[in-house]
Each structure stands twice: as structure tokens, then as C-alpha cells.
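Presented as C-alpha cells, the chain that follows is alone, the form predicted on its own.
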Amino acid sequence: MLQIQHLTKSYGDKKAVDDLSLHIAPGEIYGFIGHNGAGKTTTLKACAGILPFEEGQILIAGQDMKARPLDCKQQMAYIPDNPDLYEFMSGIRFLNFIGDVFRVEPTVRRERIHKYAQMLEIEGDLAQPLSAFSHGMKQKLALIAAWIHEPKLILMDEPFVGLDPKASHLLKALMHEHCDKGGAIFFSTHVLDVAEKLCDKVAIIKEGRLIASGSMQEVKGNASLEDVFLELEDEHA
């Protein structure tokens, strides 16, 4: 569903991303961890087709983003950290905004809206301009508009920040939905807990290297990914 091959992205003399490789399967919640400046959101972006890269090659669905980016773009959808929505418009102009974008038939649409609004509990505030949402108002909206089109791919930079427990679990069940649908999920989180318990794959990315992935199991052994990821910090610092 994603290749990522020998993705090398650069800031000045600065590389972000260094000669990074990543493969993800159908049916896959892949984490992806690290501390700030790692190179998480710079990899997010190249992956969505919104940030140019000097080397590599980004694989979406077997298109490749440089030669037939509409076509990549057209089979995923990207959450970033904080969603930057137009606030002029209502939540549902701004769904039907994005329904329109991606051609998603108006009835399967509507079911689509309703079915996920209901689901997090923002259906009565769809018709309120955006500037009067809250953040995790807003963040609820951006998952709306990411499902609404049942892309292949969801690229999600940390999703549950601002997200209150019960809009959390929501947000874990529509995940594996998703994938138990033949989706695939990459998304990266500080939340080292969750990352454990939600993902089938994790991988770790220090000063814009891998320095881990595979199998959740494959990966934290007998010990906890908590643990496993502040040695292996330690271990290439």
C-alpha cells in the first residue's frame, strides 16, 4: 500500500530524512516514532505528496508520487498535527467541500457524514462556522474528511493529541475498520502505550534514520516499547 524507498529529503546542509525505507501492507496500523526533529512529520508530508524530495522513491498503491501525483493522492488522505480547516466556512460546507474534491457520490456522501458526525458526536455543530470550533472540534471534522472518501492509505501526524478518551477509542475503532477492510494506516504519536497496544508494526526514526522496525513483537521482544525505544535512543546518541 506504501514503499517508501531510500527517501533522503534535506534542510540546507541539514538531512531530515536519510536514506529511509519503509513497506506497508494492506491491513496494516503502522506507528512511527520518535522524538521531535526526528524526521516523522518531514516523512508524512513527502508520503502525502505536499513536501518535495531530493532522492527516493514514494510508492502509493503502486503509483509513484513523482511521476503520477493526482493519481497517489487520490487513493489516501493526510491528517496533519494541528488541521488548518478554512474557517469561513460551516462543517458541513467544509465536508461537502471535500466530498466534492475526491467526487463522492451526494448520497453516499450524506450516509458517510452522518454516519461518522454521529459517531464522534459533532452532528449538531456541522452547520457553525469553523472559527467557533474547539480543537478537538476541529480534529474530529478532519477525521470526518479524511474517511469521507474510504481512501486506501490514511497518513495521520499525531492523531490523538487534543482528543478527549472517548473520541481516543473512537478513533482506534475506526482504525481497525479500516484496515480490517484491506486499508492501511501510517501515523506517527509520542503516545508510546497506545502505539503498542493499536499497532501490527512500528518502526523508530532517530536524527532522520531508522534505527528499528517490524512486527510490534519483533521490535519490543519480552519488554515494553517504552523501554525499547529510550535504549535504542540511548544506544545511537
The other form holds:
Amino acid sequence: MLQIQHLTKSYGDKKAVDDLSLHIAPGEIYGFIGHNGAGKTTTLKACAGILPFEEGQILIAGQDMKARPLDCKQQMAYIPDNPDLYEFMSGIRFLNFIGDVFRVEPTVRRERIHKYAQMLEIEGDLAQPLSAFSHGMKQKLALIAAWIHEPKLILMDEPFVGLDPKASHLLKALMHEHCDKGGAIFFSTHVLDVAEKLCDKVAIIKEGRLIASGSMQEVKGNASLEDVFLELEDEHA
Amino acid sequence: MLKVLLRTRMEALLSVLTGASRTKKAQSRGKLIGFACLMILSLVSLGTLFSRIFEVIGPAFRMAGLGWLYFAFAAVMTFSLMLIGNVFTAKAQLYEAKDNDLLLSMPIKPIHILLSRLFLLLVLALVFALPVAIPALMYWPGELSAAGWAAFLISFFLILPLLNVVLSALLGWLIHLAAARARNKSLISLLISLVFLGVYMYFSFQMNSMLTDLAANPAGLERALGSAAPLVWIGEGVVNGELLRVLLLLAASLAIFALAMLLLSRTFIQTATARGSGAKKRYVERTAKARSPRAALLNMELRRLWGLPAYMLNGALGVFFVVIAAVVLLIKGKALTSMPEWPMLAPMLQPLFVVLLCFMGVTIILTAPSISLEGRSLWLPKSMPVSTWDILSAKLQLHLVLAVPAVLLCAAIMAFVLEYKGAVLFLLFALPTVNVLFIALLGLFENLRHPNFNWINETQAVKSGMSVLVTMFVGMGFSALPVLAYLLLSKYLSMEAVGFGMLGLMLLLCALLFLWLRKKGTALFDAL
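The structure above corresponds to the form predicted on its own; please give the structure of the form predicted in complex with its partner chain next.
Below: every chain and molecule of the assembly, starting with the one above.
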């Protein structure tokens, strides 16, 4: 579903991502961990088509991001760490805008908005302007916007930040449901317990370079993910 | 701590004004000099307008022995300009700044946050004082004593700015409170802004007759302003060198400023962090009408314009100007064209109105801040399955959809009232329309080259961006170019030939800008 091959992205002289390669297959929940500034957000943004990159290739469902960016974006959704949405719109207008851009048929769109907004308990707030939404409510709206066109691949940057425990629980269920249907999820997180329980595979990045990747069992063995992460960080210091 | 805040505030202002980029490259000296030149040009243009007023009333007031009234009137004009310029900035700076929460969470006294923001207003008030106070002094036919000079400087550059900052902050606070309690904040802000603007425009339209009345009968103004002691003190202080009362006024202004500070600091946290108590709008589930992605992008841009009063007022105000001009022309057109002092201008009247319409078109500036306004939500258009050109062309379309019909309506009414025929009739429709297209393309070109995402509220992006200033001045320059070209080439070329030459030049520039936007512009947007 997502193939990252030798990705390199620099900001000036500094390499934010250095020769990174990953493969996320359909049905997988893939966790991406690393300390602050390790290159997680840059990688996710490059995969989402937000940031141009100098070297390497990103393939979404077999399509090259550089050659066919619109086809790639049509098949995926991206949720940033800070959901800065269009504050001049109401919740429902924003969702309809996303529905229009991703060409979701109006009746299907209505059903999905109803389903997810009710599930995340923000249906009653959808007529409110986004400027009146709290961080958590915006995060929930960003989740609905991501799920509204049923993408094959969902990219999420710290998706659990700002969500209440119930919404976090629901998000985990939604992630499993999405992957059970053949979709894939690639997300970054600092919450290692969540990554350990939720992910099928995990990648650890440090200073833009991949220092470990594979199935959860392969990476952590019998230790906890936290111990392995800290150990690897020290090894590559 | 206050010093640090003041420095941050000035850095933020400069960064927004000069278009500091995301790449955090240092501003080039050329860019800063260019920006300073633009600012000076704006102030000189405004100063020229006020010069005309003082040039007319100065001798009349001197002859009537009402020197104090001349300076009292100048004080009123200075204060009014400061207020118009500062009141919405005060609201945005004090209560809608996006960094209020961050600053309030730090060990900083609220009064220091308040003072740092008020300092910025004070700087702006001083800038607004220049184009009125300097012409008032230049066109006063009498001479001032040393004490008179001191009274002038203290009055116009200390007392008036201090009082203006107090009033702007209080009015900004009231507008913010009114908007916070309303369900539709944008609409309330827009309505209040339009009321302000309406009053301002009313006085602008009445200026000619007011000036004639003032020059002929200063006693009327004396009766009106004579009862306002502070204005009498300022006027007499400057003309007669009576410094003591001006110093008393300064002490009173400082006391009022301190009192206002005390009041504002007590309510600052509550007001700045208020989330509004407007009634919650009920969501009714319904099936939306589907739009194509391109239509959805244009609709989103329209929503942005409607949802941001600052954008509407600063960017689309020209649309109102053009429509109002069309209506005024329809009602008073015949009277305007048969004014006795105009017969010698009669052959040039029709081309001059074409130039005037081009000028009015320049006041519509929607694309110039449009990239900066994406701000932190820039990730949204970039992650959507729409081409970069579609994103940019939605911004161009917003400009054209609003500006072109207004300009064409005004042109049609001009054609009817002034009975245009032949080549000039064609130019009447073609030149202003192409000019609107040029401004739209130029604004987008400029904003792609100088985007700014560091603003703390939308007003900063809309009002103070370098791209906005450059677009406005270049647009005005191009609107004036046919007049200049005709004045220089009238021996060799007819007015129509100059008009067609200008049309050709504008079309060529539009084509070049269009090609740049399609190729380099899209690449620049992708790299943001």
C-alpha cells in the first residue's frame, strides 16, 4: 500500500530524512516512533504529498507520488499533529468541502458523517464554527474528514494527542476496522504503550535514519517496546 | 520583561510587513529599503490630500484671526485619522491575538502584555499623525514661537497619540465584547466596520462643501469647537505659545492613559480569553449539494472572505466603492459632466473616467494576501487531490468573480451617462477589466514571492503584508500610466492610440504573469 524507497529530504544543509525505506502492506497498522525532531513528521508529510523531497520514491497503491500526486492523494488521508482547519467554516461545511474535493457522493457522505460524528459524539456541534471548537473536537473532525472518503491509506501524526479516553478507544477500533477491510495505517506516536498494543509493525527513526523496523515481535522480542526504544537510542547515540 | 515583549512586538510587525519567509532567511537590505520607500510613498500621498485642505483654510483662518481654530481643526483631523487607522488594529492586537494564551501562561504580568501591545498602537498612531500634522504646520501662513513649536510637538506627537491609544483600546474592547456575544461574529464585526467606514466616507464626500464653508465662515467652526477646552488649549498653545495649558493637558492625558491601563489590565485576561456566549446553532442533518472540486475550492475562498471581516474590509471594499460610484454617477452623472469649470476638460472627460475606473479597480485586492491567509492550514490544500493550479486559480477566480461584474456595471453606467462611442467605448470596458485581471495576477505573483505565515491574527496578513502594498502601488502606477503617456506623447499620438497601447501592454503583462504562475508559481506553492 505504501512503499517508501530511499527517501531523502533536506532543509538547507540538514538532512531531516536520510535514505529511509519502508513498506506498509494492506491490512497493516504501522507505528512510527522516534524522539522529537527525528524526522517522523517530515516523512509523513512527504508521503502525504505536502513536502517535496529530493531523492527516493514514494509509491501509494503502486502509484508514484512524484509522477501522479493527485491519484496518490485521492487514495489516502492525512491527519496532522495539530488540526489547523478552516476556522471560518462550520464543522458540517468543512466536511462537505472535503466530501466535494474527494468526490464523495452526497448521500454516501451524509451517511458517513452521521455514522462517525455520532460515534465521536460531535454531531450536535457540527453547525458550530470551527473557531468555537476545542482542540479535541477539531481532532475528531479531522478524523471524520479522513474517514469520509474511505481512503486505502491513512497517515496520522500523533493522532491520540488531544483526544479524550473514549475517543482514543474509538479511534483504535476505527483503525482496526479500516485495516480489516484491507486498508493500511501509518502513524507516528510518542505513546509507546499504545504503539505496542496497536501496531502490527513498527519503525524507529533517529536523526532521519531508520534504526529498526519490522513486526512488533521482531523489533521488541520479549522486552517492552519502551526498553528497546531507549536501548536503540543509546546504541545509535 | 516589558522590554523583551516590546522587541518581540516590533519584530513581529516588521516580519509581517516585510514578508519574512518560512525559511527564516534574513531580510535583504534591498527589500527593507523597498518597503520603507512604499511606506513613505503612502504617507506622502495621504499628506498631499491633507495639504490641499490646509492650503485652502490656512489663509482664511489667519485673516479672520482664528489661528487657534486652524490648529484645533488640524488636531481633530489628526485624531480622526489615527482612530480610523487604529481602532480595528486595537481589537485585533489586544483581544484576538493568537499568542495571548501563550503569553498569559508565562510569568508575565498581564499589564506588560497590554502595554507591549499598546506600544505598537502608539507607534502606529504616531505614523498616522505625520500626514496631517506636517501639512498643517507647512501650510500655516503665520510664524510660530519656540514655545508654539514645543506646544505643537507635545500636542500632536504626545497628547493626541496617547488619547487615541486609550480611545482605540476602549472602542476595540467594546467591539470585541459585542462580537463575542453575537452568534455571527463576522457579521457583527463587518457591520460595525461598515458603520465606521460609512461615517468616514460621508465626511470624505462632504469635504469639498465643508472646506468652502470653513474658508468662508470660520465662525461656525469656532462655535462648534470653541466649547471644547482641550482643543482651544492646543490651538492657542501652538499659535500664541501658551505652553502651560498644553503641559496641563499632557499631564491629564498621562493620567487618563494610566487610568485606562488600570481598567484594561483588570479585564484583559477575561476579555482576551472569552469564548463567546452566543446561542449554539442547532445542526440539522441534510444531504448537501455536490460540487466539483474546483467549485468547492472557489466556494471555500468565498467563505473565507465572508468569514474574515478584515479580509472583506481591506480586500473587497473596492467592490463597494465601484458599485457606489456607479450609483452616484447614475443619479448625478449629468450634473457632474455639465459643471461650469469643466468645459476645457470636456474632450478628455471620457478617457479620464476610464482611468478613474481603473484606479477604483486597484482598491480591490483579494489575491495579494490570499497565500498568507492559508497560514497554519496550508497542509489542507496541499494534501488534497487537487492540482496546485486549481488551488491558485480559485484565488484568482474569487478576485475576478467579485471585481469584474462591479467594474463592468460601472462601465455600462458610464457609457450610458457620458454617452461613450466608438473606440473609447471599447476601451471603457476593456481597460478596467484587463486592469482587474492584472491586479489579480500581480497580487498572487507577489504573495507567492513574499508569503507570510507568521501573523498573530488575520488582520495582520490582510492589512500589512508587503505583497498587498506592492500590488496596490504598482496597480496605481499602471492606472496613472496612460495619463502620463498621453501628457508626454500627445503631439504624436491620440488618446485612443495611447489607450490601445496601454491595453496591449497590460495584456502582455497579464500573459507573462499567467505563464509565470502556471510554471514557477505552482512550483513555489508546492515548496512552501
